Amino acid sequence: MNAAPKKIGADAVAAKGWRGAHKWLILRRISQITILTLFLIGPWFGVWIVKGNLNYSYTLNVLPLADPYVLLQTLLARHLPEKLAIIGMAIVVVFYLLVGGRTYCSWVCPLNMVTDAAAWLRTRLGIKGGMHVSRSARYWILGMTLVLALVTGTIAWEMANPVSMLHRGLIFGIGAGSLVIALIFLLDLLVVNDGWCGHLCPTGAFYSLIGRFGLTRVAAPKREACNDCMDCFAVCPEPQVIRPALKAVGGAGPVILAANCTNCGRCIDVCSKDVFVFGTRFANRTEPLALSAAVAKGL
């Protein structure tokens, strides 16, 4: 009789305890819920700490923040943004150059909680495989949204953007947008693993372009300790980014430099050997994995 398959992250829970094996996931949820709450307590309770939405906001009547993706669409639609929006865009771009562009996807975007829930349920139900969709599809969709703005003279994509629809629905009441959110949940659950965030979302594609130059990076400085449990690959929404750094493919250093890494920290959480840490893009070495192991053993 075959033994039951090992639960993903079980070794990490045994080594670090449940909280230690979910630390970055817990912090992400706190970040996402806090940001969403700051937006909602204004229209819900009249406490206006943050005014606006994820496209443009004004915090404490002092700090403007603007989504550079939306402002790019605005410019292509031949509309000149206001000065505060331009300042807000610059602040956001500088911030994501420091922490990594796709940090938006895992630490800010409220839709991430929906897609993570689908991924969790997919694992629990043992759903395997699914339709093949190229991860480059999101860049084609990104390009189409920009062309749409240029041709129509509007930021038409924002009317259909699931993130914007979810945000509007929470403020004004869930309506037709709930169908779009449900379809994305079912897409990730039944059709394509990490289908929306990992294959189709143009917002994530845009922030990956900024993230290409991000300072903060996940690294695998103890990659010689890897026991090939594959848990990091199982939980990563962009598993293709892990292998070069973890396995020194082509002599790659231990820092994950791929633009589509979301800096979610789940690989750090589920690794019982503490192979992964947060660091900077400059903490990279290029010696092969075999040499790293030899040095670690004092050979």
Given for the second form:
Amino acid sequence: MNAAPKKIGADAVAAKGWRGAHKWLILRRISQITILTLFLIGPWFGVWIVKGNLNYSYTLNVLPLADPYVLLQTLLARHLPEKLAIIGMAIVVVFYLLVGGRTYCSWVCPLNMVTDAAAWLRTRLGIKGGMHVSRSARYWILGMTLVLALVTGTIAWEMANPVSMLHRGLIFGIGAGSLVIALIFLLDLLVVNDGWCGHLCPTGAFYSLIGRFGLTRVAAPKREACNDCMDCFAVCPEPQVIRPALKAVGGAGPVILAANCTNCGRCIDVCSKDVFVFGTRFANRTEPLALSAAVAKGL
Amino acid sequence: MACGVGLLGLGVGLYARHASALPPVAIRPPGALAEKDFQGACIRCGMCVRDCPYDILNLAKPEEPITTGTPYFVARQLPCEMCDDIPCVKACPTGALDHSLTDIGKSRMGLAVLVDQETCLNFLGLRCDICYRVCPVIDKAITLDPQHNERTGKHTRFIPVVHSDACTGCGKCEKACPLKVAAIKVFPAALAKGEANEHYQIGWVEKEKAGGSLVAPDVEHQYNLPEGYRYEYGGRGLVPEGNGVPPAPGGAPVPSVPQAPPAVPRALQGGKL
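With the form predicted on its own done, generate the form predicted together with the partner chain in the same format.
Full assembly next; the chain just shown is listed first.
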């Protein structure tokens, strides 16, 4: 066995304290659990703030929210939903255009807690390697689910979708759906690192397409301070998104523009040098260092 | 990879197709579109489940033979209470439960079928009548049709008959049937209803529409009754004409049993009632 590697984020804990090195993680868990709780206190305690589930919900009998991915499948199955669902879809699309598409994945989706747990255990147990799957597989699966809706005229993917299966299951009773969730956990733990969320999930793939234009982005404005500890790469569920912004690959600005960044903020947490911050995508232009770098390159 | 994803798609597609055949016990909420359209329209959000004041609806779990996440109820457990304001339909954000349904009496969740004539108490000649009594569309969706009780020869069986033009498929009859296993059950309409061939015409309906016989002038039906007898349709059958005393033997012969159609022999005794 190798010498025990330095624990990811140990430098950050030393520099910022435990809470400083877990700030966004804690906020994210609060967000995930709060949202889930709002859905659950209805059926559990009869407090009806939110009805429905992530596919469609109605909050305080005024706010409709609808998952654009499932509604797109409905449209492809040649069915036009009622007005409330369309309004709900529009609200959700606008929201994720503002906060970044895959923010859904790390701040809302209940399956994220399952896959994060698998990733945590995988690191703990030192499980390495596994099967190689392309990170673009999710786009193929996304396409497949849309074609399926078109061909079958039904929302066929909803029969298998672990994301809605878990959320609906927690609220309405999960049954054998728990086996599917266990499979996802084992996939991430033993077969592919970040297998579901980082490689396969078509819901995430769909939100990444909205995220392509997302306003809220993680940026590395102090990238010169990077000491190459690699903790951000180790903790990031989509490490390929960091490099261009952090290392100015091809003169890239410091803003992480890659659509698959989930805005989880773990890179901000684990960086002892505070290289990363949350900002907007426009910070790429106004950031003076990036500008001077671009000028220096003659752009 | 495209190949793998294609296979996955094929698998999910076939699974979806297999699972889209609704099992007979699963009844969709009021206003549900035809099953195939429903599967394209329902986004499995459970809003109908939430807004049902009687909590009769469930969302199917993956191990159940109903498309995962779609709403259904089992009439024998909890039938639809047929709310006037139909809150489940109003709650549906996609119109998988059709919002044009505003009169619950026009909903067609399924269709009641008296599946077992051997155990149905009314078929046995008893006056159970429970399915008829509990029906929210009483005397329209289920009627009790009197039939001669051939076993006793002197009673009437009140046969529950379901009429598809009025039955909403709420399942109250199935729920209320006192048998251990209900003799009357609600099935999805696609399973319960026959459909006549397009070219079939019902003679008496056409005759009424046309205001007269369509073929040739109707001939008065001729009966070959034994001499001195007439046929009484109220259930007495063959009765002697005149004073009700059979003609003396050797006169007009009393018809022998084999000559009568199979249903008649008991009726022949009608005169002795």
